[in-house]
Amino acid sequence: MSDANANDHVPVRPFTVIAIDGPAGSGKSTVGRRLAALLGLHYLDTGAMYRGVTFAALRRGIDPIDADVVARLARQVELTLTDGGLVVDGTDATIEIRGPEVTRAVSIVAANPEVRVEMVRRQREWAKTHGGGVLEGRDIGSVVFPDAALKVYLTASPEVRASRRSKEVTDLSYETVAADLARRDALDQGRDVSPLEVADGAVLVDTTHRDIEDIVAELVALVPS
């Protein structure tokens, strides 16, 4: 996996990992990007990696339920992270990985134990290469980097999360997005391997009625110097 990051010109701190976990629509990407910029760290959306594998599987006509085949694909697929985007095996999939087809299937792929092993390996490799970073996902503080300098779990009310997501996917109704989020929450929290949960020692932040800048300022103050 490779990437081209807009923060390349910013001096990077000594190896520091900030782990941000939480369900879809909780504000992970917005908070993560701003926090990374303020701290001079690189940023990684690990969810995009699972979406990239899902996109690659669907593009090849592979059923996401076919665990062995999807696992082999995860070990072979080339995921190139760009500033705000993702290239999968040479194809810009930035828009497609956020579409309804990938969104419906990604939880199945993310529940595949072998896929998770491979993605965790790549995520740790990415952090090592970049001297740390702000990583956001669903198991960063609990599995990928349990010893992160700061572990954060973002949450928000289901209604607010659905509202945020429905604004991002204008081709789907609020009701459809809300139902999909509920389904994904159940799958992510109920999977046997690396379920979505609040990591030990994580700071719990409810973003429902809070300003993003206020949240980021709070988290910056919590990062060990």
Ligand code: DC
Given for the second form:
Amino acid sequence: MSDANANDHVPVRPFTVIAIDGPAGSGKSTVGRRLAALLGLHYLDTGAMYRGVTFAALRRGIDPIDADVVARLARQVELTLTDGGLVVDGTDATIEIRGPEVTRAVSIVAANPEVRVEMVRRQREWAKTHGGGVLEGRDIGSVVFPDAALKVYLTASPEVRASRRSKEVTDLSYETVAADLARRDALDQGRDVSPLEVADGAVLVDTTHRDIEDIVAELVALVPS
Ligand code: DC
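Since we've got the form predicted on its own here, give me the form predicted in complex with ligand DC too.
Expanding to the full complex; the earlier chain stays at the top.
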């Protein structure tokens, strides 16, 4: 266990990037935010960016399958990540990007190679302007920052992941959430471009029965100083 609290800053080298990847419900956001606070780094939820592009497409009546149109939109859309929220072209989309419509369509948008090129470009740019940071997603350690100071792959049993997610989306049953998670796992792991996989050199952490503070303490100790 760590006895550090959120106000303690563990010193890190300038431009430290920490990559956290893993499937939905594996604990990336909780661990990532906590780690960023402890290390005095900014935090980026890259899944919210793919959700933002999906939101923008649905709002304009664009079919997510229409790859060229969605790719063009991805290059134009203004995505502003606030603390825990997302503004898409001036509209607060924080709630909608977690809703069932965006959640259903986002895997298709995230499998679009040109959308990925644009999101990766923006993520690298974000890290440059923020002096590094903790980035979480599916391809951070494998594609976006293969030279990250620390690469982490979080995992957990499908049951625990579904149970965590169904607590967040209270209007859907556990069974619906579990089925959607399994469908998205298959799409994220099976796509041709940047599939979800354990990056070379990543530390594998199973969060199923682990305490958050315990995991964070383990990871802090692995950050090069
Ligand atoms: O983490 P999340 O559930 O909010 O991610 C939404 C979708 O975006 C999910 O289908 C995985 C995909 N994604 C991705 O392909 N690459 C990332 N770096 C982040 C998310």
